[in-house]
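A single chain, nothing else alongside it, follows as structure tokens in the form predicted on its own.
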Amino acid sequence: MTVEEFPIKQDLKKKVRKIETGEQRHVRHEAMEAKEVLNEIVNHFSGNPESMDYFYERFEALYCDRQKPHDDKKVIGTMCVQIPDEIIYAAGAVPVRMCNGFYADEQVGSEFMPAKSCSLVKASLGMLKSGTNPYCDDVEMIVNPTTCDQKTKTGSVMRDMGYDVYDMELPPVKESEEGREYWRRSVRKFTKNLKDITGEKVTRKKLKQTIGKVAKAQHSYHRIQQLRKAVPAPVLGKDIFLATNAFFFDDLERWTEAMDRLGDEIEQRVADKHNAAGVRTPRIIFTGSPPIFPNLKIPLMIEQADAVIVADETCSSNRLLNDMVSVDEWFLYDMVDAIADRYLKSCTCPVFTLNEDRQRRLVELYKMYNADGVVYQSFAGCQVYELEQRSIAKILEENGIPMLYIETDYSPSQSGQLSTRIEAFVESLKSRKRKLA
């Protein structure tokens, strides 16, 4: 099937404006790249859940048609999952993830970053420079966390582009009380300063309401994660990644309703013993650098190689909605501190000096989801994930868990070589299953 045959709801070819200026041409090319990825997600797999149409159409509308779902609200751009959504919503704005981008954006981003820099960081800068994210012109402020060194240094680059940037300070150690208090102060300061951007003060009532709305979204997400434990696998991982990615820009309550419908359909599939994959398809845990639309290259390759992703440990999916805010007292700054704790204590990002939580989490996911192996993706130039893969590989080997490590960028040129490696890994898992049977 060619790109022109991509049939979600309407003919996207008619929607891409025929424009010739350099910046507009770049936007048009990105719309075509988004169309190609959606075509692969929708049409290269059979048995897609009907309730996924909502999410397919959301990405079509935003990335191909540039239709924004928040025209009536102020937008706060975020560069990391560590930025507390609850506080942004309570301040009368909506958070939109700006840490993504296309392959062509990575090339533009190379103008600002060293050659061996992280592909995601380069793509994000390229997207902001080229304006390929529909919110680039509308964002009131971009909140940039001091997580990895590369993201920290991009703050000055974004300022030079004309964006208003807020640095969100994150401690390098999360286990110490000093680190936790440092982060609480950072979140309190952020809560106070947001009023200057949105014009609305974060109040006790508003914050309690938004904690509840985000918690409802998390309940919907958790329900689907529980259903994915079923054997046979009721849904493919590529759809869960896409649905979760929609959380980055969609209306919160509408997204939650759509996830509820998806959960209902998956629940029925579990009851019917529906198998979304093959009879002997290996079950995969995905971890490492985050798969964010449109760069779902590796997850798609995995499932095209006759494996199924049943769970993940990434900041663009599982880690995004996994843990909930636990409030002891419903006073304003008690809630703010509880939100700060939720974003720090449960975080398993490799930027922290110690990360035994992530090692333990991966082993737990492998067992809980009856998995057969782990695929670890690291973007080229992402030092923290490149460095940590050794310790992850060691702990998995000690537990008898097979792992495939893949280092890649956004380029499609490596597809053949990567497909061969993934297919060989999947075949080895199938052989292992036969011997254990």
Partner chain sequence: MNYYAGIDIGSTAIKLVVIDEEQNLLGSKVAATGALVEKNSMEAYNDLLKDVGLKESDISYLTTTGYGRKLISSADETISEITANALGAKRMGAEFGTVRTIINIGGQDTKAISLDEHGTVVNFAMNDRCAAGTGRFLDMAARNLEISVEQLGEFHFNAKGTPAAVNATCAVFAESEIIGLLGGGHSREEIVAGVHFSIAKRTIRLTKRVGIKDVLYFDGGPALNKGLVAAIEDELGKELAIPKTPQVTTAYGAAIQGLEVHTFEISEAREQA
Contents of the next structure:
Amino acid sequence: MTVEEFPIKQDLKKKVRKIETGEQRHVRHEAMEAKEVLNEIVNHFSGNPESMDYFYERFEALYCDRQKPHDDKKVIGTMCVQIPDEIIYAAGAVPVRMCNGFYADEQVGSEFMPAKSCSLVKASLGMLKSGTNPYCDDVEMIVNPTTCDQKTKTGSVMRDMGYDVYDMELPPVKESEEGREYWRRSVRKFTKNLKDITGEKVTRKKLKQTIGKVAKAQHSYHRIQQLRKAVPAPVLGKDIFLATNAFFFDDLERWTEAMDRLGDEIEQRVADKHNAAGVRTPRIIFTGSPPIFPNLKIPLMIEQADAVIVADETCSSNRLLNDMVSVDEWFLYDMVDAIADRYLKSCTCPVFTLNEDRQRRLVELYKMYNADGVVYQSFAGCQVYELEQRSIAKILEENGIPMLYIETDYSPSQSGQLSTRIEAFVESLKSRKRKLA
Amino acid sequence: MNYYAGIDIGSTAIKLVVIDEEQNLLGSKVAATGALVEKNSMEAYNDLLKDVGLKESDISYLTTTGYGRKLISSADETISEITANALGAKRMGAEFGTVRTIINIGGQDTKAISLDEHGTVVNFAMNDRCAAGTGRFLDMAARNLEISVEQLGEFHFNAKGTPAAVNATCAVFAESEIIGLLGGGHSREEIVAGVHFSIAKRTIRLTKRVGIKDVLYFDGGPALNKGLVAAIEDELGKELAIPKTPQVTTAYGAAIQGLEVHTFEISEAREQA
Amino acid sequence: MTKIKNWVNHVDLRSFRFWFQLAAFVLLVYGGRLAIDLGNSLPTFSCGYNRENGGVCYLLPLQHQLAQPWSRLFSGMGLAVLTGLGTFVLWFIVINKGWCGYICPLGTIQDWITALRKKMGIRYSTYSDDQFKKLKVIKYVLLLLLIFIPLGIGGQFLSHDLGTPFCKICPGRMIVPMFNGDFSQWVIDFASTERMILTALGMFITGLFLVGSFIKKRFFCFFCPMSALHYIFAKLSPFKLIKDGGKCTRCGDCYRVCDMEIRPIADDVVSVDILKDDCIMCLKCVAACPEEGCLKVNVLGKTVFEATESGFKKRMTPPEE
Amino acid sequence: MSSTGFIAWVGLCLTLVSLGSEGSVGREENSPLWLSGTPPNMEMMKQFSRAHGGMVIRDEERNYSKMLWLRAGDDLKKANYLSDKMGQFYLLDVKSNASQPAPSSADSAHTAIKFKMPDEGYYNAYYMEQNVRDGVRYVDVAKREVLKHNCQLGHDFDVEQHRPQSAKQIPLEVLRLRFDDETYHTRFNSGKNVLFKVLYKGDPVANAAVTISTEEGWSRNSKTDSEGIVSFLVIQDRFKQNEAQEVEKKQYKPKQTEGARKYKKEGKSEHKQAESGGSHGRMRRRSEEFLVTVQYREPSIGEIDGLSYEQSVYTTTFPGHFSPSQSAYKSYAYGLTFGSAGFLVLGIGSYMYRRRRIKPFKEVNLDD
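The form predicted on its own done, now the form predicted together with its partner chain:
Expanding to the full complex; the earlier chain stays at the top.
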């Protein structure tokens, strides 16, 4: 269904108006939301990189024009960052991340979840329930890792909706050898079982190829990350968030090419000493609950308040693409184990018992990207991020790093209070910076 | 002589301040916000200018803050109320010592701000979405008990029995809870004291998130309520620093910000010249 | 300078190591034919039983020297022992444990066997954490034995037939001379019970060595008492393996490529000098680390080789087929 | 029997035993006769000095003389030194000049021969006696090959020149064939194959019974082939532990004073000695005596000293030393066996382990 088909366009001659069906209404809501956010991203900022147009168009095509991203391939839905893309690609399918950011979907999803639960989980469920998302119809199977309680429990809800759900067991402790072994078994089993869904066996050669392809994508992302270290900041964080969001569903190779083009442009900008933000604009590290299109509320607010996000520590962007697989011997066993390690050991998801890695990572990002402060977003109801807030705040304080903790959800309201906080934070960073200078 | 004005447009009231370049307070004014924010603000602004004997053109820099800060088209600069509050408190609280922590209870929010020794914001915390424990809650309570807001302090100190335990600190539910307490035989004084203590507890919890150091500065409209001040001091076991005009601290800070930015611009222009 | 640094950081470590190891192998195994003699305090398994060697493994003279009668050992001879040890330490600190990863002929042979296995498409084995912890003690036990048995002989508590006990069971004695066509060590010596047991054990271990290194990368290095002896002096070396724990994401890439399965290389984010006792300093971990500057090799405090993102990209991207 | 008589009888026995152990007197019937280079007592020993080929007597002009004693018995350590002189000594010098020396007067208590060794090479000493018992003629020959070598005179060992010799007077002769790479310093190391050739009146004897026995009592029987040749793998009887250590302690004289540098050379040369069997070892090597005994029967009719016989039994002995060195007896076969055992154990072990690992999950076992 495209925008043109919406019954909102009344046939004035006949003077009849068809009342929208539930599905049409939902599609319209989603399109409106997507359009509005895209508008904000594109039009409220000047000097957007030209090569970002690809990504703007991708989102518009997907959510406004309802174009399916993958026509010819089987789609495997994934619920979290821990599901290895490489293996799914090697089995001849395409992984699509089912994490969703639509308020409209969250409203639908509220039916299935307690009131005080996480917006992201609600929205993801809502998306699956309404089934209007262009890739929902094609999903062969949804792989649901046992990360946080809410995601874990949604497995049964999704099953009730009629989806084929694969529970992938993730250990809650990642430091222990038992945890590592447990997860490796999960991944090995997954690799083997995928054949039943896709009909294609994961072979040594294919897996090696897909590791290469994903690595290539990661490399182009990394290149941009390196460039973002430049002062002044050559690109705004909202664009990078949008681009990495496209990794959720886009064709891997096309995405990589687009990222390469973006990288080229940013490189030129760095050479030109182009400044995407103001001269004294504070540089922000974003962390916490993932901003997923179109819920880019907080990143947009930050950058509208004259700060620039230079790096992030979220599972929709940096955590998704940062760590790469390295293999010593290109055998299936070694590759699968290597993939398992990469998705478990380096993961800074707060579901794990300890969050030491995340603390170190944030401090390091702060140093590496020459940042001025950290913004910590937590979706109301996301217990793990809410819980970790204290320990992260403590570590950051020990290191003299200012942090703003924001509890939020997908609702478009409360922006007045949020923007006050963000602006106040940015102002305090500015005055701090002034003083340090 | 340059003059600077600051307007703090809150959810309930508009606060205005005019200062000179020595940061001396020339005059201040408080008006209701209403729905036509810009119109009401500009009227109050003109009134104030008339009071202090200045023309609009005498004001070098007009800085706005508060929720409605972006609604004033003639503003030279907008800053967030937290930064403004910190600036104002640093100046106004100077008589008590170095202000390191600020509690601000406004019409619909409560803020706690911690400053470093130079008066820069180190950390701050705000109440979440609901209006529990804010000025609005006091308004509701006073209305339900059929007393004026100004009388709250008096009632607080007249409470003879144990303060009533007020649990639901939600402004919306306050009404039903207070009626329930009245029905339960509590006197109005006890209820007022109970309300104060519950707000005090909530405020202190928020303040602890940013840390309580040295001089604890309390401003915002409710700071005029001696009963609430006493309740917070009792709960905290520490004396609060209350300015003479606690309502206008934030507007005062906004004016100071205007002064600083203006001075900075002048010096920059001079350097360039 | 930056250019050289860049070149080093992008080096194809795999082939660099291969050629370096080959050269070192020729030098040590065939050096005698070329009239090369690096002395007999080399901190590497350049076996003394190999007649054409270019220098001798320190463990052989060490065991010999310690088997002196005590009266001799604790007088003039003691000085000779110290001189030998001093020479050993001087050799060692030049490249620290790099002796294992780049020079040791026995290590190189193991790498070749590994390459053979790789060619055949057979996967390698690993130890579990538990096994690892238990097994790693063995090399210290061997080190103690190879010191105390000769001392026991010198003190006349033990039979002379237990002389150079470690060499008797070291597979290097059988395998290294073999490369000069000398198979004379592939025997059981029936001269006495002790000799018989030791040489039989040696042959048995040689068998284990050959299978072991086929299925497990650097199988023997894990039990190598030389490695334990190295570790005692490792802190003295100006050649250091450094880790910046802050930069580490614990992705485990370094552990994955580690022939010695050293877990702390990935998990330990506190230690700066990350060299562990099992390390063979092959530097594969540095080459496999994707985090800019997280792992590096410092010589006298100057970084000579460090992990870079672009280096990782060059080395670790699988070749497209 | 009275108790006094019993004591006297025991005393007599003890005297006889002690006399026997001192080593003199008679020969038991059928015990082989052989020529030994070891002096019968320590007193005698003092006259001797060490040289290649065993103990020699060296006079002022540095001329070597060799002395050999006639002994009888299988037990090479305890064999009796004989004192009766029923037979005849023969001597073949290096240049094959035969002589019939009289028994030496240097040791009047025992039967011995003493001869000068002016030339480099092998001297062959023989003793032969015969007697008839029960119609059988027993001819007993004891032969010993003695090498004279002085390192100062050079080491050009010519295998042709030093090939084994036989004496015409000796009916049954045992020759030790030289090794291809034999030198003056060649030892019979354990593990070597030593070839012996048996001649009867100059012709090779097929199917002659040959026995080799060693000091420690090990022995092996074999038969000659059609060319009269028999080969023995020199085996090492296991040393008694204490004895081995005694030897080590007494004779171990480390020469290293220059410290570590020297060790290497030692290590290498030691290795080379093991290969070539040279004798410049750091330690004196242990050596053990062996005895080769050949017997040959032949129907023959004759009469000696009035005793007639219908059959002749010839017995010839050939003693020698072999050296249990450090590389005394090494077995490639066992080496490879043990090596492959290691190969198999770990190979199968890891195969099983890997197979087991394919199974999905192994429960954690708790010790109870």
